[in-house]
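A lone chain, given as structure tokens: the form predicted on its own.
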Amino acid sequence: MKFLVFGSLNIDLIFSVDHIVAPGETINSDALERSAGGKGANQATALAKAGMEVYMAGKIGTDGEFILGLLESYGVRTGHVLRWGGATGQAIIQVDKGGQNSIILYEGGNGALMNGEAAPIMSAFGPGDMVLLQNEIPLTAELMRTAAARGITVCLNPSPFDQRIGGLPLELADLLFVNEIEAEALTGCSGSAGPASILEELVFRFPRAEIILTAGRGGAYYAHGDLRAREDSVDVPVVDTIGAGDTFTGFFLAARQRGCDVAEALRLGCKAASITVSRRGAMASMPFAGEVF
């Protein structure tokens, strides 16, 4: 299977801060780093550093020709990502002493995707190869139709969830990534009904894709048809939790590949991402497949 990440690629501003600034608060960061990131470029990195045969496309700016370099180094193939005489899409992060993370997103590169540059990328693959999609592009519609009607298999993670997601056809997901966040958007729950029954108004909604929700500390759950799986998450200190949702969804689509039944893949997907967790930045922090397999 060839995994083709369709998604964001950014420039990222990482700020270490006592705590989260509130409104009207100025504040002193501790450390500055930039260093690569974006949804897109996170889970190409996961599913590279877990061994799978990965293709990124997206679009960025001079600025951002780092990132490729870094993402060639872990193995992904970046022969489709499109340049344009913009800025590369940016992200401040400010990471508080728990770890916890804030993010501003600037579009860039990835908002400048256009109608027809996805049709040429989609060509090169077909049945048997999969698309991983998340919200930070505006061809993700398109390219959810283009994939389908070409027997890709789609793989969704709705994430930044806002007003575009209305507009996608969820109908087509084959599998569909989701954190608690996210999960309550799509379906109106509270949060106060927990993830088992959230889980089961996904699957309602959804009948025909596999459902993973994410739940931090929670753990992961699956569910799909009559199957239920649950895994609890791995306790170790956390240093900042970025890239730890994208480091489980590449790793748990790696582990079925590799041939792991759902639980096992839970797993090892909540395995990794403990590891991310632990370390500092996104792409760097990631484990490689034989810290997880």
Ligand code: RIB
Given for the second form:
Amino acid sequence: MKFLVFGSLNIDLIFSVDHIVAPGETINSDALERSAGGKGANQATALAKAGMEVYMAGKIGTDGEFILGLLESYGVRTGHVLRWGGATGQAIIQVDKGGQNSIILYEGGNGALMNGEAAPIMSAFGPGDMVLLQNEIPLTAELMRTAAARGITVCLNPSPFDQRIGGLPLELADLLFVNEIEAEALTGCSGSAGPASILEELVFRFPRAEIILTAGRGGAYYAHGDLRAREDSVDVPVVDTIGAGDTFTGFFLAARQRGCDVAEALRLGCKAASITVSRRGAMASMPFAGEVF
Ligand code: RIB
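Follow the form predicted on its own with the form predicted in complex with alpha-D-ribofuranose, if you could.
Up next: the whole complex, starting with the chain shown before.
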């Protein structure tokens, strides 16, 4: 069984700040770090660090070669990553004193992926394999249709949530990973309804998908058919939250693949994410399998 993560690769510029900058304000940062990121590359890393066989597909410019070196060091196969003459995707990230972040994306190579580039890569995967997709590249809808037609399990994390989500064939998702903001946007429910009832609305709208709802400090929820599970988050000092959701997704999927039931997979996903938030950075802060399983 192979995982294909077809998604974004970014250069993250992480500014450590006192507070997230306000409109019209100029502030100094305490530190600047340049590292590898992108929700696609982060989730591929989480799966690989969790011991899975993972293939990354996406597009970078010449400034992004170091990302591939890092992915390979974690065991991610990068032979399906395409090149172009422009820049690699960039993320300007502010991390405040409490570890919360805000992100501005420049899509670069992620946005330069073209129709027709997905099919040849997908042809290397088939029934029994899983594709893990996010919303930082323009091919997600095409990838969902191609994967479903080939009998590949479709795992979708529709993040970040923007107008492109409306064009996705969400009914093709076998597993749907959403945070509270994405869940509210998908259902039209207000956050005041609470995660448990928003979860029920997701089940109603996407009855064939396994739904995994992450609620930050509120833990994680699972629903499919009549099955429900919930796990508290692990209370640790937060250094920065970058990549926490990506870590949860990778370790939840890896735990299921290793034969864990959903309650145990939620627990292990939360444990892995708690390790990520207690360290600085995205990929580098993610735990290895031995720290979680
Ligand atoms: O999920 C975290 C990631 O979101 C960062 O690494 C950044 O690149 C953005 O894609």
